[in-house]
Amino acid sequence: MAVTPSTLREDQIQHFIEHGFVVVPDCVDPELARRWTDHAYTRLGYAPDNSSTWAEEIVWMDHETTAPVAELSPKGWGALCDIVGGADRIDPVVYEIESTHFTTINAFEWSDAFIVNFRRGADQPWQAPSADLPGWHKDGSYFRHFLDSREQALLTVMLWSDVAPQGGGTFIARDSIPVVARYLADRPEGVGPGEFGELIGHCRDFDELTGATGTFVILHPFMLHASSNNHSGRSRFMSNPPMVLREPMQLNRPDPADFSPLERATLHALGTDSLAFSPTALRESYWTAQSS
């Protein structure tokens, strides 16, 4: 059943269906923000006022504070619903993974599992996003991709510091969305987690991720994007929280109305109002459920 949008505005839901991403400002409280940025430091045992104490360029961490993501962000929680279609097609269950950074998947919490990049690449050139630097990704190493796969449902990027331009900002491929809609689309057998990175040579679109603190930015999982230099002199933090659906995604429903905003994202993509999507080969996910 279709759901009534309660957060997002009619034009950012389209924003979203043509273009496979949606900023929303101001979804965490910037005092918050601060005290779990300043506790990240004391963790990492550096100190925020100089620099000559932050050992890594980057660093990934593991969670120690989490907080129902409808708590600690009203307006970033009701957006998310807002893109997949309601509360009820997300997966409420708990996963550990073995193969990332991270070791758990919750999509209703979020955490200081900050991404902070001190000052990487800042002894080389800067380099503006393009198909020629390294490390284009789609997310999700932890299962096999097909066109209508559950478990990243989507990409989001949640900054917990300001991040001004040449300072780290996630790097975006505006239209790569197309690009690996229709890859996966001709493979039902489905593809391999690193099968992606190639697509961006058909990519001449690209952007940086930029934001004051509190930012919160939604984008399609087909989003093809790489990690920046940080050329700013100050850290950045961001997260990219999870998001797992409940049941793969339905790409033919009887009533067009009942399609998610993220549903109809992928269609457009494809150029097509519903299609008949069926795997041919076993869905396979290498996690494990945990009780919550």
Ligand SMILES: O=C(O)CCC(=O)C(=O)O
Contents of the next structure:
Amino acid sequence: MAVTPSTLREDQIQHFIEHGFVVVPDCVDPELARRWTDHAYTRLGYAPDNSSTWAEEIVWMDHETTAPVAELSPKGWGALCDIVGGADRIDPVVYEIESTHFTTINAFEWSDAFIVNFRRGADQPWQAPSADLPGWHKDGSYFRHFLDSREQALLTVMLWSDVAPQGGGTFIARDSIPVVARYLADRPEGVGPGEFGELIGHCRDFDELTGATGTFVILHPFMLHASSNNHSGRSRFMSNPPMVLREPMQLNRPDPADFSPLERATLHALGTDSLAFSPTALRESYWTAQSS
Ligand SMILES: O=C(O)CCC(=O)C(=O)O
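The structure above corresponds to the form predicted alone; please give the structure of the form predicted in complex with this ligand next.
Every component of the complex follows; first up is the chain already shown.
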């Protein structure tokens, strides 16, 4: 049974099901965000108030400090649990991984593994999000992707700094979820991690993720997205901790009350109430289970 939502309102859950994302404000203490982001400058050897020391335009950092999501952000944790159908559906195993900026994945923790967009593309004219820009992708370089995959069950974006328009906020293709869902439904043999970018050619509805420090955006894992240019003169700090499920999504549950909002959103994208999906190839994951 998917648990009764604890944190999100019914209209927020419905928005996730229909549009594939939900924005949850005030999910981290701004003072803690300031401490962690200040320390990130120290870790990088950059001076916060001297942009000439910012050697890289955009940096993917590994974590130094971690904390249980439930303690750091009870609201963020509650919202995550609401979308996946309860904490019991989240995988407690910690995985070691080499192919991303994370060295470990732990769905129960958040960290200071920031992606810092200092001034990406600031020397070029502003370009609004469109299919003509490079870099569109689906997250999850560490597994073979199936329609029901559990390894990157949500794309999440946590804003650790205020992000204004044209300030480096992640670009999203709002209408990409049905495109990716259909692509995966038609390929039960699975799809390699790098094969989604060209699907952006089917998308027309683009946006950028902006908001105040502490804004947490929970997105369907099929949302194509890309880094953007930052013309604001202010560093953009975000993190994108993956959500990992214990089991693959189940898209044909006998009792519809058992569907999670995530499963419902996937079915909505395919225009159906239920789908019997079985992979026809091995579920390959390129990570190592460390502990639980
Ligand atoms: O920099 C961003 O806004 C997005 C980064 C991203 O999509 C990624 O690292 O997968």
